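Only one chain is shown below, in structure tokens, and it's the form predicted alone.
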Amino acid sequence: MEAVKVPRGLAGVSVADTRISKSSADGSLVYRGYPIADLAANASFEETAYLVLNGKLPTRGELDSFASGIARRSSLDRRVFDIMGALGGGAHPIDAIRTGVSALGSIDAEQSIQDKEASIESKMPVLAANCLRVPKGEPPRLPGKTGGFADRLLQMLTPREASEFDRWVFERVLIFYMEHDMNASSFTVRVVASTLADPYAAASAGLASLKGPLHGGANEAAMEMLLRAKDPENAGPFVEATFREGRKLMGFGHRVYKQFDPRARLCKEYLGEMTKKRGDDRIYRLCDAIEREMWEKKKIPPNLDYYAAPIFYLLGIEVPLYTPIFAASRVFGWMAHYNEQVEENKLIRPDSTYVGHAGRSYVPIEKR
């Protein structure tokens, strides 16, 4: 069969049928048919995770069983922490989490695929919260006995006592990070799943794809950019200087969304309310000013990472933990993609167009 030439980066190319989620250029995003704004306004993280994994909203009994199962499985074998600790304080947080998940592949006693997936989903927040601490030799922070998924993760990420509203906002951001159709990490997971490797291998591969600044690392880069910009009054000169130096403004642009990212629009509202409650809206005004400058000059809207980053910052979470938070949530989307791929599997093995040398003959080393 003759190979079909497609755009670089597979832009605009559909590589699979999916029932999980869909983002569209008009600024819409649905999980299993439910608009993201509807879920953000009404659903808990656990409800949304159940929906993404199972294709339907849970009954009360199903939700209670699902949530208690996550809490019950969240305990980590001490050997996983020991392996992460052996990496040393210079380890990249994503490397530490990826190493932990790989270790689970050998240490976990789970037998069924479903139980393996549940174990990864339940333990990823603990790995994410400790990926900085444990390699530095600090004792791990373990999940509390009360609260939902988002509350327990936030308690491990920061010692600050969060308000009810702040906890609600954090849960919304986790919901937004949970799933986003055929993104780089989910596609990576599906490629590994297509080989029929186990969920640990697929999740490890998904984590590896988050290490670059163009996918998971963008929220950290966006916050570092905002910290450099400092003041709202400096937005114009900062944007101009960034362009002049040939650098990118992190947190802007998306392969799908060209007018607005619905997740960013909601997060902007949450950030505004958070700063209002704190009596200091400088970071909101800074974000808004840079957003307006970027739209005026480039017509490029902000994405989720741009407004999630300052929310995490106001919650007192260390910047290097922003991408691990992404992983703690996105793992549910990854496992949904793993299952969907395996259900109707065909090994993902694309072709390529060779553009290298041809007709060469070997020359002995003595004659080169």
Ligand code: COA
The other form holds:
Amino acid sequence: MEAVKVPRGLAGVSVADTRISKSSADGSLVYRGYPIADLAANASFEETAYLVLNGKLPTRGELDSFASGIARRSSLDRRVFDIMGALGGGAHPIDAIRTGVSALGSIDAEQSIQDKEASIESKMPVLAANCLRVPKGEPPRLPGKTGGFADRLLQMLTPREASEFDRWVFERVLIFYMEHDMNASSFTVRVVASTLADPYAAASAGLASLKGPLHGGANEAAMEMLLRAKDPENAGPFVEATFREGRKLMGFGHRVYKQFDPRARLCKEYLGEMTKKRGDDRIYRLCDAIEREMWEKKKIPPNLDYYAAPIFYLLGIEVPLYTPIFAASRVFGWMAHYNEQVEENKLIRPDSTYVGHAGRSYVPIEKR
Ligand code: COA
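Please give the corresponding structure for the form predicted together with the ligand, as opposed to the form predicted alone shown earlier.
Starting with the chain above, the whole complex follows.
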């Protein structure tokens, strides 16, 4: 059979039929058919996670049992923390979480695929919140007994007391991070799922893919960039200097969204409101000024990471925890992709075009 040649990076290639979510070039995003703005305005994190996993909004009873299941399963075996602790303070946070998920795969006593998935989803926020502390030898912060998924995660991430509005915004950002059709990490998860490896293997592969600055790592890179740019008045020279040095502006550009990212637009509104309430809008003006410069020069819009980063910053969360937060939410999308892949499985094993040497003969080592 003649191999089909596809564009580099599989750009524009549909690699699966999915019912989970769809992002489109016109700036629309739906989860299971519901527009993201509708979910952001009305749904809780747990309702959205249930929807992404099960394809329908939960009834009250289904929601209560789903939410209490996540809370109940969140406690981590001490050995997982011990293994993360052995990595030492130099460990990259995502590597620490990935090690935690791998350890969990050997330690967890869960039997069914569904229970394994629920265990990973419930424990990921605890791993995310502790991926800096535990390798440094600090005691873990454990989830509180009150509040929903987002509140419990935020309490573990920062001791700072958050206002009701700030907590609401944090939950929206988590909803935005949950799912995004065939992004690099979800595709990675599907490749692993297609081999029928277990969900721990798929989730740790998803984490590996998320780590890079072109994917999940972009929110941290965007914040570091904003901190370097400092002043809204400095936006023009900063953008020019970045291009002169041949570097990209982090938090801008997207494979699908070419006009705007609907999640970034909503986050920009929330950021505006947060800064207004604080009586200091410098960071909002800085983001807006760089966005305008970028649009004027390259017609490239900001993505979710660009506006999620300053929101996390205002919430008092340490920058190296931004990608871990992404992971704590995206794991629900990963598990939905895992299930969809396994339900209609075909091993993902593409072909390639060989462009290397041909017709070589082995030369003994002493003759080379
Ligand atoms: N800053 C400056 N230029 C950018 C850019 C950015 N953030 N994103 C894209 N471009 C430019 C590229 O340099 C390229 O220009 P060229 O045609 O002159 O070479 C063009 O836009 C196309 O970019 P490309 O990287 O090929 O598009 P892609 O669809 O493969 O990549 C991203 C999408 C996300 C990888 C890319 O936009 C990027 O690296 N962004 C920064 C990282 C980021 O924010 N990632 C999070 C994504 S949600």
